[in-house]
Amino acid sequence: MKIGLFGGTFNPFHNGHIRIIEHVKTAFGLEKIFLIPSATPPHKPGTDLAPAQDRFEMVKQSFKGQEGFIVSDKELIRKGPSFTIDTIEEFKKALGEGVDLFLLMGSDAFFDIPTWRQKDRIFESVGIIVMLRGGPKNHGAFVSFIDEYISKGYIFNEQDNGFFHEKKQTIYLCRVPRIDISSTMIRERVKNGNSIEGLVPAGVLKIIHEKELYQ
C-alpha cells in the first residue's frame, strides 16, 4: 500500500492544493493521502495565521465525502512545534508494516530542508515526492543541492524522475499543473474586500466569512 503525507499551514486551503495533490495521487498510484494541518509550524511565524482548528476544518470541509483523502489532526493534538520527523514516526507506528510512505512537498520546502529537525532521519524513513509547478525540471539544481546538503551517493534515474540511494529512500520529482492561486493571494484579496469565490472550496469560503478570518 502506498500512502502520501502532505502537511502545511493551509492558511487557507485552496483549489490549487486540491488539483495538485489529486495529480500526485494519480501519478504515483497512492491509495490515500493524509493532509496534516500544522498547529505551530516552526518555520512560519504566526503572522496572519488563522487558528489551527479553523484551518483544520477548512481542509476537512474541502474533502467531505471524498475517498482517498484523510485530514489528520495529529499535529493539532501534539504539544509543541510541528516537526515533520515526529509526524512521520507517528504515522509509521500507526500504519505498521507493509506501507510505503511518501512525504509530499513543494520545491521551496525541499530546498529549505537543511534547516529541518533531524533531516537525515527523514530521508531514511520515507520516500520524498517534490512537486514542481510547471516548466521543465532543473535536474542540475537538485543534483548539486542533494549532494551538498542531503547526502552523497544519490544517482538520478531519468526514466523514473527519481534520485536513488543505496541506504536512503528515493527522492522523486513530480511536475504538477501550474495553478496561479496562493494562500497569500487569497488572504490579500480578503483583506482588500475582493471576492475569493472560485479560488477556494465552498466550505472554506463559508468558514472564512463566518469566522471573519484574514480581515
Ligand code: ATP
Contents of the next structure:
Amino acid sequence: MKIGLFGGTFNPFHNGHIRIIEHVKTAFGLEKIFLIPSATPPHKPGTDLAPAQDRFEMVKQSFKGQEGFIVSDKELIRKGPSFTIDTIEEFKKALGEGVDLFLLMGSDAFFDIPTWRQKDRIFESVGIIVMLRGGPKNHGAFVSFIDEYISKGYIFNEQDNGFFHEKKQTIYLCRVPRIDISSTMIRERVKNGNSIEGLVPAGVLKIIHEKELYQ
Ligand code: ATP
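Return the form predicted together with ligand ATP of this protein as a structure block, the form predicted on its own having already been given.
What follows is the entire complex, opening with the chain shown before.
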C-alpha cells in the first residue's frame, strides 16, 4: 500500500494545496495522504502565523467527508519544535510493514532539505515526491544539487522521472498543474481587504472570517 505524507504550515490551507495533492494521489496511485500541519516550524519562524489549532481546523474542514485524505495532529501534540524525521518515524511505526511511504513537498522545500535535521535518514526512510509547479521538465537543476547536497550515486531515470540510488529511496519529480495561489498571497489579500473567494475552500474562508485571521 502506498501512502503519502504532506506537511506544511498551511497558513492558510488553500485550493493550490488541494489540486496538487489530488494530482499526485492519482499519478502515484496513493491510497491515502496524511496532511500534517506543523506546529512550530523550525524553518519558518512566522510573524503572521495563525494558531496551530485554527490551521489544523482549516485543513480538516477542507476534507470533510472525503475519503483518502486524513488530517493529522501529530506535529501539533508533540512538545517543542517538530522535525520531519520524527514525524516520518512515528508514521512508519504506526502504519507497520507493507506500507510504502512517500513524502510530498514543493521544490522550495526540497531545495531547503540540506538544513533539515538528519536529512540522510530521511532519504533512507521514505520516497520523496517533489512537486514541480508546471513548466518544462527540468531535472537538470536537480542533478548537481542532489549530487552535492544529498548523496552521490543517484541516477536519473527518464521513464520514471526519478532519481534512483542503491542504498536510498527514490526521489521522484512530479509536474503538477500550475496554480498561482500561495498562502502568502492569501494573507496579503485578507490584509488589504481583497476577496479570497475561489482561492480557498469554503470551510477555510469561514474560519478566516470568523476568527479574523491575517488582518
Ligand atoms: P507560503 O506562501 O506561506 O510560503 P505556501 O502556499 O507555499 O505558503 P506551505 O504551507 O508552505 O504553503 O505549503 C506546503 C508545500 O506546498 C510547499 O512545499 C509548497 O511549495 C507547496 N505548494 C503550496 N502552494 C503550491 C502551489 N500553488 N503549487 C505547487 N506547490 C505548492
